[in-house]
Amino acid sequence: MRLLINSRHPIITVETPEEARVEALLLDVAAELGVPLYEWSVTTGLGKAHGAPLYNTDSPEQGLANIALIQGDGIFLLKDFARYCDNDKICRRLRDLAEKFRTARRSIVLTAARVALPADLEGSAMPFQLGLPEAEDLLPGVRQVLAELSRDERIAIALDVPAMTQLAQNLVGLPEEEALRALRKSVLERGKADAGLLDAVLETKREALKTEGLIETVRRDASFMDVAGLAHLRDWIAKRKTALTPEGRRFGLVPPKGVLITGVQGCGKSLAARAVAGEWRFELARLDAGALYDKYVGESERRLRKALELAQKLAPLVLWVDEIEKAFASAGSSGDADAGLSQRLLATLLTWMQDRESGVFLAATSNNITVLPPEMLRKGRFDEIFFVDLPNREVRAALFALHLKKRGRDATGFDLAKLAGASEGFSGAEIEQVIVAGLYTAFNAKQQLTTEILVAEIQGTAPLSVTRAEEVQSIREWAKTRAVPAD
C-alpha cells in the first residue's frame, strides 16, 4: 500500500469485507508517510480520521468537491464508494480528481465488500489485495478475546503459549472478525478453553467456510490404512513426504505439487486423493469444480482466484478437486460454447500451479482425463498422473475384508477367496454395495450374513466393466503409455 501511494496511483480499490482492517492499514502507512488520512462514508461525511466531519459533505458529490479543496498530501479512505460511481457527474468528478493527483503523493482509495468500477475509471485505478490475516495478525484477538471471555464470564483458560499460537493458525483462512467470531463461539459452546478448543475452533470454522464459496474444509478423516492396494501411489506418497521433514528440505527435496489420479469409476480415485491428508497430518479442503461458473461476467475468475488465495492461507493443506474435467473440459475446444471463459478460468488455475507456494497439495481426479486440455497433463503441473484401474483378485479379497471389518464383520468368518474369485471386474465401490444388499437380504431373512449370500448378490449384479465395457477398454488403453499405474 505505502509503494502504491509513493508511486502515485491516484484510485486504489479494496476488496474486502474487513473495513477495519483497511482503516488500521491506511493509518499506520499516513503515520508513516507523515501525511494526513482523510475518511468518507455516507452517513458521517467527510473528515480526518478519529476526527470531527465536515459539515454537509455527506452526500458522494459534496464529498468529492471538498476533498478537491483539499490542499497538501493526503490519503482518501472512501467507504462503500464504488456503487455511487455510475453516476455520470461522480465519475466525471472522480476522474478529474485523478488526473489531478497524478503528480501529487495523492490517492483515494476505494474500499467494499465488492468493488466494480465504470469503464472509464478501471484505467485510473489500481487494485490492492489486503488478503485474510496471517495467524501472528489473529494472535492479539485470540488473546483478548480469552482473556475477555475469562473476565465476563468466568470461563477458566488452561491454554498455554504454544497452544494460543496453534489456536490462532487453526483459525487462519477467516476474515479476523469472524474468526473472532468463531473463536467466542467454541468457547462458550464448551464453557472452557483447554487443548480440545484447537479442534473446536477447526469444526466452526469448517461450518463457516461452507458458506464461502468454491472451498470446503473437509474433516481428515481418511488415510491409506483405508486403502486396499494401490501400492504404488502409497510409495510415491511416502517418499514425498520426507520432502517435508527439516531433513529433506536441507537435502535439496523440493516439496511435491500435486498428482492426478484418473481411472475407472468406482475405484477409489477420490479416497486415496483424501488418503494424502491423512497420511501427512495435512488439513483437507475441496474446490467444487462444478461450481466455477458464474453468470456475471469476470466474477467467475475472481471467485476462483479468491478460493485459489484462501488454500494458501490454509497451508498446509491437501487441495481436493473431485472431478476436474467438469469445469475445464470446453477449455481444450476455440471457447465458442462459453465465449472463452473455461479457457480464462484455465489459465488462473495453471498460472496457480505454476507459481504457487510450497504448502497446498494438489490431489484432483478425473473420470475421463480425455478431455482435459494437454497444458494442464504436461510435467510441471502435476507430479506425477496416476491410474486406477479395476481391482485384482487379490487387492478384491482386501476390500471385502476391509468393508467386513467396517460393518462390524469378522473377515476370518468369510470365505474371501471365493468371494475374490467370483467378483472378477468388480470395483471397490461394486464390492461395497455387494455388502451392503447383503446385510439387507440377511437381516430380512433373520439370519447372518454369510459368503453364499454375498455370491448371491455378486451372481445378481452387472459391474460397470460389463455395463459399460468398451469405454472401461477406452480408458484403460489411453493409461498404458500416459500414466504410472497406481498399483
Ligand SMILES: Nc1ncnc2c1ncn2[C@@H]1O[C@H](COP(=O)(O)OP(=O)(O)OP(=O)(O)O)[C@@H](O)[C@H]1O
The other form holds:
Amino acid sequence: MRLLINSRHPIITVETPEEARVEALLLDVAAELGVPLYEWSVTTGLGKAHGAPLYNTDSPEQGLANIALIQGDGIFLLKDFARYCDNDKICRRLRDLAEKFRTARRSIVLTAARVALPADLEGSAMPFQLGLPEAEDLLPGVRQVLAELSRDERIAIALDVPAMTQLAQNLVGLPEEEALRALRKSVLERGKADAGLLDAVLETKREALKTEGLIETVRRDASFMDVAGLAHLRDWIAKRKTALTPEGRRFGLVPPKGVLITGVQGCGKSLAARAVAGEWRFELARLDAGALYDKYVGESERRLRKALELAQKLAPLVLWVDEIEKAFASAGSSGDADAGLSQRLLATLLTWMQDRESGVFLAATSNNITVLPPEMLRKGRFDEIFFVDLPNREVRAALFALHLKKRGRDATGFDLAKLAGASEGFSGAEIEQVIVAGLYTAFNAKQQLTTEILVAEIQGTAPLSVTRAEEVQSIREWAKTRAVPAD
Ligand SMILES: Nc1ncnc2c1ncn2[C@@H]1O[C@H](COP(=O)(O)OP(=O)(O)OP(=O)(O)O)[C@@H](O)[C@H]1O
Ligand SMILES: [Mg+2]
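Mind sharing the form predicted in complex with the ligand? What's above is the form predicted alone.
Then the entire complex follows, led off by the chain already shown.
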C-alpha cells in the first residue's frame, strides 16, 4: 500500500468487507509517510481520521469538492464510494481530481465489499488486495475477545501462550471480524476456554466456510487404512510425506503439488483423494468445481482466485477437487458458449499451480479425463496421473473384509476367497452395496449374514463393467499409455 501511494497512484481500490482493517492499515501507512489521513462516509462527511468532520460534506459531490480544496499531501479514504461513481457528474469529478493528484503524493482509496467502477474510471484505479489475516494478525484480537469474555461472562481461560497461538492459527482462513465472531461463539457454547476449544474453533470455521460457497473444509474422515488395494498410489503418497518434512526439504526433495486420479467408476477415486489428508494429517478442503460458474461476468474468475487464496491460507492443506472435468471440461472444446470462461478459469488454476509455494496439495479426481484440456494433463502440472482400475481378486477379498468389518462383522467367519471369486468385474462401491443389501436380506429372514447370502446378492447384481462394458474398456485403453496404474 505504501508503495502504491508513494508511486503516485491517484485512485486505489480495496475490495473487502473488512473496512476496519483497511482503516488501521491506512493509519499506519499515513503515519509512516508523514501525511494526513482523511476519511469520508455518507453518514459523517469528510474529516481527518479521528477528527471532527467538516460541515456539510456528506453528499458525495460536496465531499469531492472539499478534497479538491485541501492543499498538500494526503490520503483520502472514501467508504462505499464506488456506488456513487455511476453518476456521470461524480465520475467526472473524480477523474479530474485524479488527474491533478498525479503531481503530488495524494491518493484516494475506495473501499467496499464489492467495488465495480465505470470503465472511464477503471483505467486510473489501481486495485489493492487485502489478504486474509495471518495468525499473527489475529492474535491480538483473540486475546482481547478472551479477556472480554473472562471479564463479562466470567469464563475461565485455561490456555497458555502456545495454545493461544494455535487458536489464532486455527482461525486463519476467515476475515478478522468473522474469525473473532466464530471464537466468541465457540467459547460461549462451551462455557470455557480450554484445550478443547482448539477443535471447537476448527469446527465453527468449517461451518462458516461452508456458507461461503466454493471451498468447504471437511473433517478428515479417511486414511489409507480405509482403502483396499491402490498399493502404488498409497506408496507414492507415503513417500511424498517425507518431502514435506523439514529434513526432506533440506535433503533437496521437491514438495509434491498434486495428483490427478482417474479411472473406473466406484473404485475409490474420491476415497483415495480424501485419504491423502488423513495420511499426512493435513487439513482437508473441498473445492466445488461445479459451483464455480456464476451468471455474472467476471464473477467466476474472482471467486476462483479468492478460493485459491483461501486454500493457501489454510496450508498445510489437501485441496480436493472432485470431478474436476465439471469445471474445466469445455476449456478444451471451442465454440461452446462456456468455453471462453472455462479457459480463463483453467488459466487461473494452472498459473496458480505453477507459481504457488508448497503447502497446498491438489488431489483431483476425474471420471472422464478424455474431456479435460491437454494443458492440464501436460507433464509438470500434476506430479502424476493415476488410473484406478477394477479391483483384482486379491483386492476384492480385501474389500469384502474391510467393509464387513466396517459393519461390525467378523470377516474370518466368511469365505473371502469364494466371495472374491464370485465378484469378478465388481467395483469397490458395488461390493460395498452387496454387503448392504445382504444385511437387509439377512435381517428380514431373521438370520445372521452368511457367505451364501452374499454370493446370492452378487449373482443378482449386474455390475457396471458388464452393463457398460464398452465405456469401461475405452477408459482402460485411454489410460494404458497416459496414466500410471494406482495398484
Ligand atoms: N478401493 C477401495 N477401498 C475401499 N473402499 C472402496 C474402494 N473403492 C470403493 N470403495 C467404497 O465405495 C465407495 C465409493 O467409492 P468412491 O466414491 O471413492 O468411488 P469413485 O471412484 O470416486 O466413484 P465415482 O466414479 O462414482 O465418483 C467408497 O466410499 C467406499 O466405501
Ligand atoms: Mg467420486
